[in-house]
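What follows is one chain in structure tokens, specifically the form predicted alone.
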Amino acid sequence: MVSKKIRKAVFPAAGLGTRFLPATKAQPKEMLVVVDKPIIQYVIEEAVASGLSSIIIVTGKGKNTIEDHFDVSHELERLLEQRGKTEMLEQVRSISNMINISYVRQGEQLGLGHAVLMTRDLVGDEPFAVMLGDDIIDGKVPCMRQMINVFESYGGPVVAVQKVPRQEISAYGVIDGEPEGGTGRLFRINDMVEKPSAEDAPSDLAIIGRYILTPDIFDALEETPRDRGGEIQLTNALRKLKESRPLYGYQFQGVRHDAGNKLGFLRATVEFALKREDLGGPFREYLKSLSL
């Protein structure tokens, strides 16, 4: 059992979002809207629902709208109040009040590991979460809450994993692990392989954008050499950390939407629209009317 609770989550958001050009030419990928909320808000709402109290967003050039979105907008609030738009006013206020947010700037994009390393001073000497905005995970129990439960029982770093078809496995980091406990969802990791071929992949369990890390990851990142692309990879640091402590993979319960590519983004939009009380019925009827 661990003595320190997980309070903080790191959200890397300094990437250029080139897969969504030209939409991301002048706005952050994290601010692309699924129904009526930006991608980043879905993930931060997961953090809040998981019991976290602080978010550290790693930003870069052109990301000011992220800060604006979560900041207080006095002019907008005053206008909505004057017009009697009470429900909208509550929605706007809830965004700026949902969680404590800090920002750190990644001046040069040198990989996910480097982005995490940039948060060392703000994280301090305590375990923390890392949540990637490309993955919106919809579950009865938030994915991060499931992982926190695992961490509180086992005390070691945890990465989220999901079964992926072999023909798609080369796009992911993949774990080689042995079942741990009796749930069938937890694995003690022996090794991790970054983007293997279908033939060489040690399993069909791919690493998804949720992590719980311990503060010794920062020393491991400091000692991790850059790869051939000049980046510091989090996976390489985790492999180093595994030499000194157990590392776990957890197959979460829930539906993952890969909002980092256009097809996954469209699927997420449809799924979340259908779940809405105000939109689901009419939108479903519209879909039925299409000649496909």
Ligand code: G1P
Contents of the next structure:
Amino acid sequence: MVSKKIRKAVFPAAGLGTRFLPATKAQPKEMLVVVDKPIIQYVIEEAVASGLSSIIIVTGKGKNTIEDHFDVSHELERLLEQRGKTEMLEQVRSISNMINISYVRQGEQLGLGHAVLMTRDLVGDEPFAVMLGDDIIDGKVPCMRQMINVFESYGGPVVAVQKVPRQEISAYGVIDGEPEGGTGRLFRINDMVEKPSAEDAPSDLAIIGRYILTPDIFDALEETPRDRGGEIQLTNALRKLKESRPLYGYQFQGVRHDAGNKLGFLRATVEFALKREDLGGPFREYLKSLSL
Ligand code: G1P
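Provide the structure of the form predicted together with 1-O-phosphono-alpha-D-glucopyranose, given the form predicted alone shown above.
Whole complex next, starting from this chain.
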């Protein structure tokens, strides 16, 4: 019998990051720093806190610093050891010890669906998570853990959803769903559409960058034609999958920051800095002193 346990998460990270130019001209957007950690580390920490044990990062050209960041840095460790900087040494070590990471390269930029398809061999025949690095989600219970709980009860693919204002809906995949269970947070998906216009959007429930998928998504992706922009959309493959099994949308609890967007990134920086034990106090004082 195929295991139902979610062990692996796919992190698509091959995108060009054009929304964040010029910062991303020579630097992966996943490595942009919020307070003192690259964005991707926040999301990997969510995966670890959700109980996942292995990560597959889909990279591309110019993304080497991601691999270096999560690799062991003997030189740095030796230096910190010699200088007696034990706390920093622990921090640096914990990054490389965090979780088992493997990498796959997406040679061509053919979209999110194509990035997921690249991981077929590494994922194998088991359900898995997909976590998009742009979305940092700050929740008491990690968002991915909430989704795993849904998957464990319902057994079908789950996408994270959030209500967004109409004028922003065209930046997202959007679901048409009906309430399922009694929580008011779970929806059974009737249909879904990638980046509809505000008038055509079937609801205000946008897909956010967290998914739990079952391995039959790979065949669906193989069969999904490219869209008008030449990309294979994960939303379109899910739509195909819906013909053969129920899909769910889950309105997670927590604050989501779109850190791939400049304003979202600034908000995330301020909120995470305010929450920090070492920085929160003086930073709050500084913000209060600004005559806004
Ligand atoms: C992707 C998905 C979209 C989803 C979004 C969430 O779009 O294709 O369905 O709503 O992520 O962030 P992207 O932002 O990569 O264009």
